[in-house]
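A single chain comes next, written as structure tokens; it is the form predicted on its own.
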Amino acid sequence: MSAHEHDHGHADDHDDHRGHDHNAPPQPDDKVHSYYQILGIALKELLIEKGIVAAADVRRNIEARDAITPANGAQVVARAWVDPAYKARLFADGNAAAAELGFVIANTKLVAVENTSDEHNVVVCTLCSCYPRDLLGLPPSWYKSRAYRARVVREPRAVLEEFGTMIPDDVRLRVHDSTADMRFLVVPRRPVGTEGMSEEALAALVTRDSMIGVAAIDPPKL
């Protein structure tokens, strides 16, 4: 396997995304879920009208979801950096390891992947915008864009360069394709010069983009 090969993180490559054309040209950004957003709004209004759910409960759940930030994922990463046993549990069972820190991820499998000096990982959802929202919050607009979803599979090094992330040619680059059932969390490389930092201080260094894999983490300024 060459250093340039793109591993999409599935058996059978894109078993869950049959019929998706990775060679299609990038399209302008649009509302990826526009049809489903309309359908969701109609369903919500119908459930409220029938008295099955209360509007206040819907609002509270939306607000709770919107309040989730990448700080959750940063806590997971920082713990993995300082606790080798936790790191091993995270790679063995991402859901259970996240739950140890109070982040319960239901209905989807969380897979943690690690960036090293030999391998760099980046995450995409080529079909829509599947994303570990319980750890990272709402996905950024560029993650949902057709351009990112198509290009990062075909030319990941070029895309990462546009984010300011240069991946050497001798570093293997793996592109992981999220699905409705599986989400990925990138554990970025721990920056040099952080050996004496507390877990809380380390978590403050971890960014959303580093946990998607489009950015690295800069060493702290002394």
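Take the two forms, find the largest set of C-alpha atoms that superpose within 1.5 Å, and that set is the rigid core. Note that the coordinates shown come from a computational prediction; the quantities given were computed from them, not determined experimentally. Residue numbers count along the first chain shown, from 1. Compared with the form predicted in complex with the partner chain:
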The other form holds:
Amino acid sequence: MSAHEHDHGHADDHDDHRGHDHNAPPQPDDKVHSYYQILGIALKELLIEKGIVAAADVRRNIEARDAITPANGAQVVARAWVDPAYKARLFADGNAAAAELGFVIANTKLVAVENTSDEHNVVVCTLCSCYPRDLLGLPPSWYKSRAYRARVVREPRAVLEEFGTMIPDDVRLRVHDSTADMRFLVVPRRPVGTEGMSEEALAALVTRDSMIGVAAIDPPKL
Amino acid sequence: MSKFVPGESVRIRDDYPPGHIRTPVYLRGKRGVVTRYFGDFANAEVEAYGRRGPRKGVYGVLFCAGDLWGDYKGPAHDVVEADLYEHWLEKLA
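To complete the pair, please output the form predicted in complex with the partner chain; the form predicted on its own was given just before.
What follows is the entire complex, opening with the chain shown before.
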């Protein structure tokens, strides 16, 4: 185990598992809230109490957030695979290309990066958790973890191997650290054996992790 | 208006001011190459405190992983790219 894993993961794991029965279902109510979670709850309650927002507004916004899923990004990727003109527009202006398929990306700039036989892209936000949320939904919890953020810039190939992704040494690895208003979408390589597939069937192959760049796409099962 | 052009070598300011800084510490003082100009954006370092200031150019800057980490174990062609505000970039003669 590396020093990083020990620093960032090990102690937390044990805290989470201490003193409860592993066979019992999880009890989210037992969770002790962090300082910032309590601050967030207090702020929400105050905004509601003062009539600035209604509880239903908060709920509707959470619903709208949760309705955005990686399937949206998968549609963009599949279109780029089948339509070279769309692909060119996607690399020129990600927001406009996403809008063509009905996906509105507000306040950030969507930047598509392409995996090829020469280069593999992977995305991180070392500072916090920047992620193309308007297109892919909320990021997975590991994306926000200190372990992923610290390690993927320092030992990206080791991190990808833990996802089962081996990048040959002759392929250049390019890690994108999202430190400003750009949000990166990896366009993964189209798997072999998909030549005759419809755009819809292709979209079903595209996974969240492949659009972050920690995985390739498995060829379709025959 | 872009102040740097793609292909230009730059050095990231080796500076440690307090506040909401978007230039990761691991890149400060390092040399990189500008890949592209993304446009002018609100300066997060000022906006974080509820203030407004002039918009700043943001550039993609590419770094050799081996230059960032003395003990990098991957191939020499591996790179890290970050999006950096113009006031963190220094021209190299």
